[in-house]
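Shown next as structure tokens: one chain only, the form predicted alone.
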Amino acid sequence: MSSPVITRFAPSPTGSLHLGNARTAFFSHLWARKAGGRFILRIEDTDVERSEGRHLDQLLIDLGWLGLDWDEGPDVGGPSGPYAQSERGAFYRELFARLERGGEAYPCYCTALDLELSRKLQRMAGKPPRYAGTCRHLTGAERAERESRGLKPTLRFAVPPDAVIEFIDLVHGPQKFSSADLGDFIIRREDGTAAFFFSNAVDDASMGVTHVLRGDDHLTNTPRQLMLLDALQLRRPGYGHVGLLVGADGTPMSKRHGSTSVSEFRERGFLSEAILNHLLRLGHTSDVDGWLAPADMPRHFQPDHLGRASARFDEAQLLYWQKETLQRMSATEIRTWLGSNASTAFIDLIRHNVVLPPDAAPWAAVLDGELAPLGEEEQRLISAAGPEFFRAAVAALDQSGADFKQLTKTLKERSGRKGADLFMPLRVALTGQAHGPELAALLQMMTPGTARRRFESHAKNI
């Protein structure tokens, strides 16, 4: 396509922003930014019963937190507004009327019971269930009779018989569908609102969207939408269907995998840069393996490297990108993230041992507080050292003060221990953990008497 790249994200405000939908928004945003195009946010809120203002508010917060800014949308306006489908009814009605006048759509009076019975009979006959065209050829009198009984019709698109729908999917390549496999489908609901197939397609065309990225569960929707656009003589966008996001076990992401929404990850303390670095590698092969700043990501986004296979979300990988992000943050940024007034020296000391905000609390307790009960391995190290070692540690501490180098030298002479046999029980006694930040710096930061108290407790209680 020679026209500028225009992409969109079109969520329904019926719940939290799922990580899979966030990835779709992210890829669409990257494509627009890479090409110097435009990114549109459109709200598909025709499901009146489930759409809620609080979900929309949260959606805007989540997208903003991820840094996915939009050029057109419900809050910023633009030349193709309105950007909420609930406000586009007049536009849809005009197109419905055009289709009816051309004989390409018709009212359907079948009830839910009628449709279920029809599907059951088709399955019993070994046929795939699809709309049987019951109302397609009703006369004016037959329609009037049904309306006199209070039946409210839906509006169905009359699928052309024996048509072949072809398109080149931006991810899956050439696609071909037969209209014989598709039943006449609903484009206007009984309550007069536009159905997804319809509003989604015509809004993309009217807003000038050139590239639509979405999950491959929508691939079979595409021939229906293309038939609609062709009937209305509206421009076809390019469609690309990426593999779905699944859990580490290969099944669709759900609550049993843990957090699934952007807001849940944010509340747990994950950083947006970490999430974006992980999403960039899920269903997309980047030309850079290492951490990328969000501003650099569009340059490394490769649309022709989007994947067909399902992409596995693995929180262990997200934690890796979280660590990488933290190492690039200043002490001031980490202090804000922690919601702490800790000193720069303390933050620089623990930054390699903290992944999420709760991880900082145990290290703060090391300086002046109660340590958590020892684990099995830590208790073994304390027991192996014995009370004599810690009595010697108390004496060495009295002699050396907070000078860790002098403390270990004196303790080595008094106890005869060296290497790991010296340092490991010291670390566990002072911090409660077998691994962590540099001991010398921790000892310097401890409040007076804290180290002595901990040595004494092990000298007495083993």
Given for the second form:
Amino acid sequence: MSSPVITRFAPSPTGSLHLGNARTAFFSHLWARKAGGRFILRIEDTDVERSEGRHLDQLLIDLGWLGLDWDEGPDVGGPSGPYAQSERGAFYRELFARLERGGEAYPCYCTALDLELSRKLQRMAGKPPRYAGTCRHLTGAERAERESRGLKPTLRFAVPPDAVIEFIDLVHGPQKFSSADLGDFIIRREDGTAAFFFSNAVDDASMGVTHVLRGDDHLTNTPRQLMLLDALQLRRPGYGHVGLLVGADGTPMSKRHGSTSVSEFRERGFLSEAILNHLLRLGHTSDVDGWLAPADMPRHFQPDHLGRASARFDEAQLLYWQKETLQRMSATEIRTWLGSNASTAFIDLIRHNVVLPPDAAPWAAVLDGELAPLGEEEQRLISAAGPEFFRAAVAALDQSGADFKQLTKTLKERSGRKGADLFMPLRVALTGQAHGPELAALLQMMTPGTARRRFESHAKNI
Ligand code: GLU
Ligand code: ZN
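What would the structure be for the form predicted together with glutamic acid, rather than the form predicted alone?
Now the full complex is given, and it begins with the chain already shown.
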């Protein structure tokens, strides 16, 4: 019998949810849902100074908004709790003691200055800097002497010499590392809190996580974490390291690329379905090219199709998925998304001209408000038609009212213009733009007097 798939997302609440982290959370979630397994949310907040409650709240909101629900976590509990590392100190202490008893970990009294000096010497000797093992063989008396001076030790893992650490990365395939390249590393900080390498690995093991998906930047951490798990005789999860998310120019995603966090995209009016459709294709080849409803995504997630290459996030692509999502929404849903109280007829009229909420404002202004100043192309179309044309338009409008067909018929006869020469200046005068929704319907919905005023404004000789 194969064990159930248990995946997790293990964020450090030190900032808003970055799109890159959202993607690994999403893949992990998809994997659990595809396999009928469980998805765990674990908060890695051992770095007390950088972890903040408001970041945690925001994180839960962002994940919930994306629809990435968790089966176990800080708010819902579960069999492997607590799910915030800041509350798991007792468990870590027990494991630290076990390692110390077995001689697999030892206190290190080196100060930051000692370590800096040692690194300098190593660099001067042309060696890669790593912990020199200074405190590894201190006698009981030497330790006591340091304690009596009030030195607070860190705890270091004693890396076994000449070990070969092998594992099969779920994305990169077979990996092989030599322990000779790794210095003894810190597993407990001076203040007694667990260091990342340690808490991250032992929690995955103790929570029964079977598949860890995370960014490539953690690949070289994995051999250290595996040595720890082996020393503690804890079960190794499978590790898969996915290519990092980069901007359209290939450099790591940062503020220079515009929005980078889930909340920024949400605030700009992007829809979660659009984001998920884009993320699904970033570093993962789906067997379906078209838009997918989130509920259908787990079926089309293929863990063996996760990529090693960095994946390019492209806002143009996101806008494409945004349009695809909007096409599938009802007028009522779009109205809610816009935060508007416009009529269904108006929403249906403008929906194909709106990608983000601010796009709706100019069309509302067309019905009842001020048009934005004309662009170059629009100005040219107005000038080409000339004031005579608009004087005729005013007269035709007075006869036809809001009946666009009648208006254009009359105006065609009076002005001698037809086709684009007839329609384009009308469109620009009425909407301020050369493109947009159906003109006849817009005219019907305009507040009385608005159309006439707009024609008149172009009817004067200058
Ligand atoms: N807290 C770590 C991070 O946010 C977790 C890394 C992992 O997924 O193992 O980078
Ligand atoms: Zn030391």
